[in-house]
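Take a look at this single chain in structure tokens; it is the form predicted alone.
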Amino acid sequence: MAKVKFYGNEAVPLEMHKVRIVQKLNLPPVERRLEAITEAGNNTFLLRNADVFMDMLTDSGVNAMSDRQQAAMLVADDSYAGSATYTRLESKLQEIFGMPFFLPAHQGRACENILAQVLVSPGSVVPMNYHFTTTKAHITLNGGVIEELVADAGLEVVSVNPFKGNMDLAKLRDVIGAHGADKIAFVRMEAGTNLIGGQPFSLQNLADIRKVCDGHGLLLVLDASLLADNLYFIKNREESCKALSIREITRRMADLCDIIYFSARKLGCARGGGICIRSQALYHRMRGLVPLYEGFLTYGGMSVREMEALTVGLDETMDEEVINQGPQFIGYMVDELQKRSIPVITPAGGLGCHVNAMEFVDHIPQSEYPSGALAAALYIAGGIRGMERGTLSEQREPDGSEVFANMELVRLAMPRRVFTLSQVKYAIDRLEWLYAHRRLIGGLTFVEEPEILRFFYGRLKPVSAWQHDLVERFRKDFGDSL
């Protein structure tokens, strides 16, 4: 995706693809979105799709596989064991990641499984620059604690500083001393920190916590499943990188760790995971976990088609005219909603676009789940499914009490090749509208609470009759127009 200037001086992203497959979308009513969002106690995971407009949950598994993916998919081997279409996965990763080692699953919180379960024993520690939900559900269940290690600059919402996932080596060198070298598991970095708003860490702040690793005999291991977006920001924020080509900034950055794992839902734009070892040891005891768990060793649970997609999909994340489109999509409805005054996480990180629910709804107490409400309020407003990224999010403490978030966000995600730019500007529209009646917006209630991943399938309901207030002005200042 190129960005360019318009004759009257607008500048905004320009598709650098066709769209050669359409598929048709459906805008309910508001009445109807009302009664779809209290159908799905107010957890945009239980809507149903018909009856979303814009789906901007997630990014995984829902990115468009281009004309090269697809007509990959087409010479699959789907021989049980020695397939040919494993082979071809395992050399590109090889080629890309320069790892010898690597074992498929099915996705990424499979790998983590794997990884949880071999490397985590009961008091064991996981430093992080932060966790991700099925992270630290893994590491817990496992007997481990998480130690979050984010540079303070990670959790300022309105920032210009361009690598706030980078880990606090000071942080992380306080960690070790107080547990002890022995009682780390691994030092964990996650490619693009997606609870705090997509934010990337740069190549050299990989590099010191490298040498910390070193210093101490760790092993050192990166969520890759949002590297795509990771590698863009090295490549146009880190001054030392901007000479270097997408591959070689990915080879320097295996070339520090021990283990790269990933979510192909998201790295690849297709589905499945994988695991890549340095070690030869590491290899053998994780081993034996895929066919318990995943599959044979040449699929692991995947669809030898999906992995044929995922092959090339690997090979086009080295290209940046592919991977700019979701960060520079994002960067421009963040600076939009900027120019409106409407809160959101800056700078525009990867994944999507970051609605600071804190001070969105600064009205709903945390114990009402202030992202929770305000994914619920988006939709009645637009059709447009968010993500809660919030303390709905978090787990409670064993005590029953409540774990409240650092941050409180509605998640838009922007699948890749996706959306089209007067979408995008809908999204806009809508957020805006519903800035000027956030007052409306009330909190929410637990009337059906998992005890883990709650988020997922969670119900709630409103505090008050405000959803109803809401429709109500809706109508008034749309009167019969979705």
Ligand code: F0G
Given for the second form:
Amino acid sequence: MAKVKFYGNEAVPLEMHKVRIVQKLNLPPVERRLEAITEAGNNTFLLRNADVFMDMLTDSGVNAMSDRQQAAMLVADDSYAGSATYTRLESKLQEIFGMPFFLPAHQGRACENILAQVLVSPGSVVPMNYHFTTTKAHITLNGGVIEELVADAGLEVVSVNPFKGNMDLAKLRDVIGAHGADKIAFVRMEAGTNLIGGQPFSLQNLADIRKVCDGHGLLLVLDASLLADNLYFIKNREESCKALSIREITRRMADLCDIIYFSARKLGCARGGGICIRSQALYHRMRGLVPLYEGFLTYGGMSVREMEALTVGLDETMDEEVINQGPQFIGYMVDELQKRSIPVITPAGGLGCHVNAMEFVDHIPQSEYPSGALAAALYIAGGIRGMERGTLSEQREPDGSEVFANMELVRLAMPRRVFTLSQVKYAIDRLEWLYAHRRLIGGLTFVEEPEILRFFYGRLKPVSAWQHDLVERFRKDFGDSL
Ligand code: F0G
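Now show the form predicted in complex with this ligand, given that the preceding structure was the form predicted alone.
Below is the whole assembly, all chains and molecules, this chain first.
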């Protein structure tokens, strides 16, 4: 592990913090878990927290705050306009990213709404390393299309490539050539590329993309929601950056971009979001939408308490010892699963551990949502709530046909500083059991299917009685254990 070397053989991620507030958890018996997932329409988004033991749905808005963040929340300056809290946040962002203008928003997708409304029009094209669900939805809602240009290595599940989030420059040049630069609304790079397993891009790749953008007068937009993990990986995997501090790497990245937007539910361990902008003209074009959709310009839908926590959280993100916690726990879990031959995305990325459902349940066709089925099965097996990141998370084509996802993943997010190592070991154990009995897992089919972002609140049912068989097997193997 990064800083502390172990004398013995078992190196484990070492927490550089201590826990001072705890929350009691509930682990319902397996029979109740079957009932709960049935009530939730086999959609882990619809489970109630009271039925969940380990909530690995997301790292969004659920990271543990530091004592300094909580303390800052107590001195928030509550006012509609001109609050000192806002000024502190704005100054911190200017200090870190070096961009003169900032627009606050209530979360990441609100930033995407503003960016898409201002920059995207019918016929626009937005090249990006990879899409995120809400990003794509906002771009298509405004009449644009996306082009996913992640290098081919990014879609290889098992790999040693340290930067699977890199964009393929040749693909970028081809897309610009094919559509013409005037059709390109902006080029988007997503740090810690979410949907391909939290995979980072390199600073070199961003610099190369900047050059291509400069050649065609294109805007370069960074989605910095998962920046913390990406920074950690650049520092630890990119030879030319080893001697740089996290703060220096951040500034070098920011200097290459025209706009940086983020979900503060991830970046800065608070809740909110915002857009940092280099050009005054662009700032003026976007500004009018903030009071319309978010709130006045000095809060943008965020509570002052969250803004204070965010200001401190952003500062703490510049500390390698703080941001290494997520990647190190994830790295540990990925290594342990690999030792047990359980298919996971490698190398370990940020955000969480990504189980490869395409292989884990290779007997389930994509039309029966293998990742959704595996997520439901893992909840039954251990009260562990993961998130489907596969075909269910796609949108159907306008003619109603399914878009089969490139990858079928179950994402087990690792909220920062939330779980202990024994809880992570429990999750590994339940996955090991499930893998041993993977042939018992069957597919799912929709009962209620919303048209947009169906994975959030769609309801499904198992295609057979496989979930009952799984519970029976659990009882056989574990006796009266929870
Ligand atoms: N961009 C990325 C890369 C994200 O991961 C997210 C959110 C957003 C934008 C939207 O931000 O939620 O604040 O509106 N990801 C969450 C997740 C939902 O669970 O991965 P938001």
